[in-house]
Structure formats: structure tokens, C-alpha cells
Amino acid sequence: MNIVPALDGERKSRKASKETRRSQLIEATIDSLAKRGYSDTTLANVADGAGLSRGIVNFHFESKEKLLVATLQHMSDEYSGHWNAALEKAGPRAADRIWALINADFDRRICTKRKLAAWCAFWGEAKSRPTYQALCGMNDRDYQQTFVTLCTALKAEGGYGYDPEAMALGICSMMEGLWFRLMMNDGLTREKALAAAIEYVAAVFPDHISTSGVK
């Protein structure tokens, strides 16, 4: 009797179970950050939110700080993967790529009040926690540099008079501001935020983008 396939299956099952537990705990941490904020999120309420024991949380993450770092890493990787996938799907034209990035930022898979609240909880702690800055810093720089590259290309095509780096910063800051407004729950909807972002880039790149799409 060959027991190797059975052992391989058991190992895969254990690995899947470990990854499932970690995913449950990270999702419960996002829920807790959104509901309670950073300071009041504890291992106990994360365990309760995931429907798991406190011992399971300690086994996978050992401490609240390690759990939070893993959660931030997960969110950062998810966001980076999302906008990079949108870029790849958009093709080579700069206008198509900017249109894709704007829409990706307000996609319902990424732009939810739950996730925005969790992001804000981390942003509030980032100044005093270099680990958090390091986790997000590279992705933030890559994201903004992508906009610099695209703004440079559209300036060359359309003869616009802006500075590409300043324009890229303006676009990124505008979208971050809309995220904050959504998180504040002041009546702004995701659809209205997306429409506002599109109005902005349509005004900036009138020869390339309109409110209805890429020209």
C-alpha cells in the first residue's frame, strides 16, 4: 500500500487549515479595527469575531502587534495586487491605464467602509510605528510613481502645461481625500466618489478622457 499520496494529502489539508485560520483572524481583525478602532482591538475580541479560541490566535500570531502587522501586510498586498491587475488589463495606452486606476480605487472589492476604517486606524498609528510605514511605503511609492509615469506620457501626447510629479501628487491626494470622506460616512457614496474622481481627471486630461470614458 502506497501511503505517500495519503501523507501528501494530509500535509496539504493541514496547510490549508492553517491558512484558513490565519485568514479568518485577519478578517476578524479588520472587522474589529473598523468597529472599535486601533486601541480597543484586542486578541480576545478578534478571537470572538472569528469564532475561534484565544489559544488559536496566540498560536498563529503570538501577540496583538504581530497580528496587526500581518493584517496590514494582507491589506497592502491586496490593494497593490488589485491596482496592478487593473493596469495589466488596461493595456499600454496611458489614458486607458489612468482610467483603470481611478476605477480600481473605488471598486467595491477594495473600497468598502469596513476596509477604509481599518486603513484609517493604521494611518493614525503610522507616525509612531516605523514598521507600518515600511510596510506601506514601498507600495505607496510605486503607486505614485506609476501616476508620474502616466502623467508624463499624457503631457507629451497632449502638450499639457502641468508638472507631472505635481499632477500625480494631486491626483493621488484627491483620491485619498475621497477615501477619507467615505470613511467619515457623511453621505458620500462610493459611486459619487468615483464620479468626482472621474470629473477631476477629465478636467486635467481633456484631450484624452471625458466623464464617459477614454477618448
Second form
Number of protein chains: 2
Amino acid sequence: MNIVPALDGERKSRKASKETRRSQLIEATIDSLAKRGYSDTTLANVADGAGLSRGIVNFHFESKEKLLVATLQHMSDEYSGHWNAALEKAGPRAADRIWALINADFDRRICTKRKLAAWCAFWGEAKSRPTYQALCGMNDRDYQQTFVTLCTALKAEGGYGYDPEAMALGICSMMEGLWFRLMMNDGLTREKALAAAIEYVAAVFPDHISTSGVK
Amino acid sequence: MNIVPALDGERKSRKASKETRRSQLIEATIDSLAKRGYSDTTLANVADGAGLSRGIVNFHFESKEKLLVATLQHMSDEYSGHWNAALEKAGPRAADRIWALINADFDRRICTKRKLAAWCAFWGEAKSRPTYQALCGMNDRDYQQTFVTLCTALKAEGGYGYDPEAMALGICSMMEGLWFRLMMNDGLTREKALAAAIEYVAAVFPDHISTSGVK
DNA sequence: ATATTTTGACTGAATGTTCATTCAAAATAT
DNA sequence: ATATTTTGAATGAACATTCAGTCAAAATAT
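One more: the block was the form predicted on its own; return the form predicted together with another copy of the chain.
Let's see the whole complex now, leading with the same chain.
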């Protein structure tokens, strides 16, 4: 069972730091959510997945509910950290920023089947659990608001006729829907999804964006 | 508890037809999924919601799993029946058909918080349950294929430069995402979602569709 | 340096709860 | 009278949670 030698000082030494154990358990939780879904994820599954004993989750997280909240928090932080970083890297021009956000959403690091499936497991429970809903909703509001600002800027520059609020809502919805379909539909690849998203913004902002990049 | 008098011959006569009982239980299941989510929906909840006794579900459906599959099947049939009917009513012109499909998706009868929440409960479980995935996926494929055909027709008529596959994927994804946000976000109304969807197709097919209707 | 004590992460068997399912009896219909 | 439907208590399986005990490493004493 305990095959790992001394090599991995963090992972299997009897005393790993509390933080290390916590993230180890959070990763195992994501694995289980992705493989088994929300309702079939048990603490036994998580503990087995982490290669630790049965009581371990309650020791580090007090309860199953708190483990799940910590897991969602972790994914949420990672996601919003990622798109905020992409925004920082992009220049100040609105078209560049939109381009960066769209590409960030389909980045290899963020947009894996494993993570999408875990997200979806939480979404399915979110409406009936205020805690999950709050965690999912918080980022979303920021994210959509960012798009409203950018669409407003492009409209001012380019003289498009659209309502920026409606446009931003449409774009954000499309990207969420693409994520969802990536998870559900085995035929769809990250590349195709990204291409569809870009085709759309290129169609909507023809003066600023084309399928091959920002003009 | 049992307040309903004789009035409702279908609902509380001791012998309601098997089919009547089944749909009564299916409706109670949708209620519970919407209120409590998938993982907190129990047979006791469903039976209570229907105003019947605890053992009743197993009598009519054999198992919880079969009740849930029947419920999903019911929602799926209703949904695809609705958009197919909308297509029949619309004329043969591609732009009219797209307009009809989009409006159908946000129709008052289909697009209720209750039903969206129930859909979402199933989506969250679908990736790890082949039966659900098959039921969700079947319609979706038809639906998206319908849009591919329509986008192809518009492209031929209007000389747009888009790839019809990518465009159809984008549109379907957006509508799914809008449904999702309708369920999650209390500030969003059916009317705003519909307006965003229409703005989207109007932007993409400017020669055929405007925000006020088909040209 | 070596031995002893203390610390705190970790284990896994035991416990109690929740829940789907079963079924014998009751109610109702034919 | 017989068949069908409904009830609700009983059953047992699955699961989260608890906790007394184990163990490795750190701290301290000799």
C-alpha cells in the first residue's frame, strides 16, 4: 500500500504540513467529483483516493460539507486568479483584453475535463445550497461586469449598435455553455470550442477582431 | 394534510389510473429536485409532496433510479416536443425558423425556474451516469444539428463568411448558458435572456434578423 | 551523544443516522 | 369474492462522524 519511499517528503511522511494535507484532500475530492459526481462522492472515496485513512477528512476539515466548500473555494480562486492574470498580461486595449479573456477560459490549465466535471457537480447542487451559489455567483458577477466594460469601450470606439449589457451577457453565457458542452459531449474539443467563441466575437466586433487575432 | 376534497377526481380518488399516479409522482419529483437538488431528494420527500404514502414510489416505479429516469425522460420529451412544434408552426424560411426556435426556448411554459432547476440537477449528475447523459445528449444533438442546417441555409442566402458548425455551436451554447444563468442569477429575467439571445443572432445575421424580428 | 518525554498528525473500529426497499395488512374497486 | 392499489412499520445497507489509541518526529533532559 505504502509504496512511496522517502523521496516524496511532502506527500507521505507521517507529518506533512496541515496545508499540504488539505490540498491533497481537495485534489482527491475533485477527482472523485469528476469520476463519480456529487451524490456518489463519499468521504471514504476521498480518503482512499488520497491514500489516507477513513477518519482523515473529519480531522482536517471537520465535516464533509466543509471539505466541499473548501474545494469549491479552491477552484473558484484558481479560476478567477487565472483570468485576472490574463487581463494583467494583456495590454490596455479593449479588443486585446477580450481576446485574452476568451483564450484564458479555454486554457489547457483551466479547462480540463476533470475540472469541468467538478464544476458541473457543484452547479447541480448550487441552486439549493446558498453557500455554493454565493461562491459560484461572486466570480461570475465580476467576470460579466468586466465584459460589460469592454463591450462598452468597443462600442464607443467602433460605433457598434449593440446594447453592451446584452452583448456581455450573451458572450459570458456562450462561454459557460461551451464549457458545459465540452464536459458532456465527447466529440467536442477545447480547440473547437475556442474557435466557436472566437468566431462569435469576430462576427460581433468585425472592426476589432477577426478569427486570426485582434486587428 | 389531506385537504383535497372529492373535487379533484383524478388526484385523490383512491384509484387513479396508473398513468395518473405516475405523472403525479413525476411532478412531485420535479418539485423536489427544484427545491432540494438531486442529492437531497428522497423518496419520502417525493411521496410527501404528492400527498401519498412512503411505499408508493416503489410500487409504481420499482426503484428510485427508475423514477428519476422517467422524470428526465418526461422533461426531455416535453422539451423536444415543444421546439419541434415551434418549428412546424414557423414557415419554411431559415430566418423564421431560427427566430421560432429561440423564442420557443424562452417560452413561459418551458423556461420556468422550477424546470430549469430540475434540469440542472440532472446535468450535475449526467457526466457520471450514462443513462442521464444519453437522455440529455440525444435531444441536444438533434437540436444543434437543426441549427447547423439553418445556419448553412442562411450562409448560402446571405453570403456570410462563418463556419456554420461553429456558429450553431455558439448559438446553442449561448442558449444553454442563458438557461443556466436564469436559474442561478436572480437578477436575470426571461425577457432579458431572450433579448440577449436575439441580439446575438441579429448581430451575426444582420441581413436576415434584427432585434425587432425577421427581415 | 543518548535516552526520555511531549506533541500532534493519523488510524480504523464503533456509533448513530439517513434512506431505499420490502412486505403484511388495510382499503378500495370490480 | 377477488384483484388492485395503498399504507406505514420494519429491515438492512451505506455513510458521516467520533474517539481512544498509535506512531513518528521534535523537544528536552541526562
